[in-house]
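Listed next as structure tokens is one chain, alone, in the form predicted alone.
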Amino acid sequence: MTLDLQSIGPIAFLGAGRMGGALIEGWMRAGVLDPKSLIIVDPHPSQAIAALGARLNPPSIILGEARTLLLAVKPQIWRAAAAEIAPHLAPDAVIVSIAAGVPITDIAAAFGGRRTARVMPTTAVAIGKGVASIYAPDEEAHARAHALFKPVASVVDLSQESQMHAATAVSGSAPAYLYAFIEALEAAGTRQGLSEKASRRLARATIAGASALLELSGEEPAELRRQVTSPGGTTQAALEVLMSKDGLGALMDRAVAAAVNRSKDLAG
């Protein structure tokens, strides 16, 4: 089953903060949705959201028009938010949740047994370069989740909900890992004598270029690494540190495992 944004609307947002706002921004950039078809419930909307022209915090009866609801509030408050909204939704409304760690059975139950999908996206949906991991046991919910994210993200389907923990650790949380790496690289450059401005520009432009080459070339990361590593050269000297027994591989294993464990804790 293949759907598009026009066929699954009106679309309601329960929460339009950083991630919900990023998704809306991506749609607007791509020109794939009229904001007038959006219904947004958020007690503290940003100026950008308020200026969209969407129906913002409308009377409860308007929620009954929504065919698809994106649950985009923080995991700590999702139950209270759902309890307030669920009674006003149409019986055939489909729920798509991006609440990290919240099991699909809990979400469906809180919304009166409505069909439900879970998605773990990245904020790069705002520029059409996001990633979205999707799990949905129901075909209609799965198709609607695809329709929401395909215009702005690379979509990865998960065969089991338990895989969502790893998807969160490898994708949902991973932009922060990269930003932390860039911070550390910039700081290392300044400690070796570069100015802060020069180190910042070198590190950021190099990472951006390497990421673009990875995407456009289709080469495996290991092959690209080999191409820039001359035997006995400076890159090899650095990689001998990064790829040592206690280096980057072991550190990433521990980091991803910590994120997976936290995701499981949030799921209860």
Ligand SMILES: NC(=O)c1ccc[n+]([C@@H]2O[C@H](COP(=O)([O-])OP(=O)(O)OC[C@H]3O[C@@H](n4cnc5c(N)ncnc54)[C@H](OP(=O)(O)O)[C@@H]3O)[C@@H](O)[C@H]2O)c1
Second form
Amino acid sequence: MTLDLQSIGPIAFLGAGRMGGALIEGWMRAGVLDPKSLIIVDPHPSQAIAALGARLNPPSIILGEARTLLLAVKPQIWRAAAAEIAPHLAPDAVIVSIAAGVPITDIAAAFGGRRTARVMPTTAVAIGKGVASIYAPDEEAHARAHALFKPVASVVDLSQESQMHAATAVSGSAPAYLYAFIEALEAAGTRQGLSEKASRRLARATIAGASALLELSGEEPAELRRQVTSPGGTTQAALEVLMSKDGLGALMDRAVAAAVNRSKDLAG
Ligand SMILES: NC(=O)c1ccc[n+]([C@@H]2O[C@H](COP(=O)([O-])OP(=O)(O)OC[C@H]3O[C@@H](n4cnc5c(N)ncnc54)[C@H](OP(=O)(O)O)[C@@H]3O)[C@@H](O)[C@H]2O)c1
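Mind pulling up the form predicted in complex with the ligand next to the form predicted alone we just looked at?
Okay, now the whole complex, with that chain kicking things off.
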């Protein structure tokens, strides 16, 4: 089943903060959203959200018009937020949750057994370059989650809910790994004698260019790596450190395992 954004509205947002706001921004950039079809519930909306022209914190009767509800509040408060809104939703409204670590059965139960999907997105949806891992045992909920994220993200289906932990570790949390890598590269550059300004510009522009090349060329990362590594050269000398037994591979295994464990802890 394939659906598009227009066919699943009105769409209600329960929470429109960093992630909900990023999704709306991405839709606006992509030109796929009529803000009038949005219903937003958020006690402190940003100026951009308030200026959208959506129905913002409307009377509860309006919530009954929503066909798809995006649950986008912090995991710590999702139960209270859901309890307030669930009685006002139409019986056939479909729930799409992005709340990290909250199991689908808990969400469905809190929303009176309504059909539910779980998604782990990244904030790059704001610029149409997000990633969204989707798990939904129900076909309609699965199609709605696709319709929400496809205009702004690369969508990956998970066959089991337990894979959400690994997807969170490899995608949801991973932009921070890359930013940490860039910080470390910049710091290493200054320790080798570059000015902070030069090291910053060199590291950032190089990583951005390499990421764009990976995306546009369609080549495997290992092939791109080989293309820029001459035998006995400078790159090879650095890679012998990075790709040693205790190098990046082992470090990434530990980092991803730590994120997976934390995700399992949070899920309870
Ligand atoms: N940010 C990410 O990179 C990311 C990635 C993947 C998944 N997620 C998931 O996305 C969800 C939202 O995260 P976020 O980073 O967007 O958090 P956020 O910036 O705090 O956004 C949540 C929004 O919900 C509002 N809110 C609080 N109580 C509410 C209520 N009872 N009803 C309606 N809205 C309410 C908050 O307002 P106040 O600020 O006034 O409390 C805030 O504007 C989380 O469950 C998180 O796990 C986030």
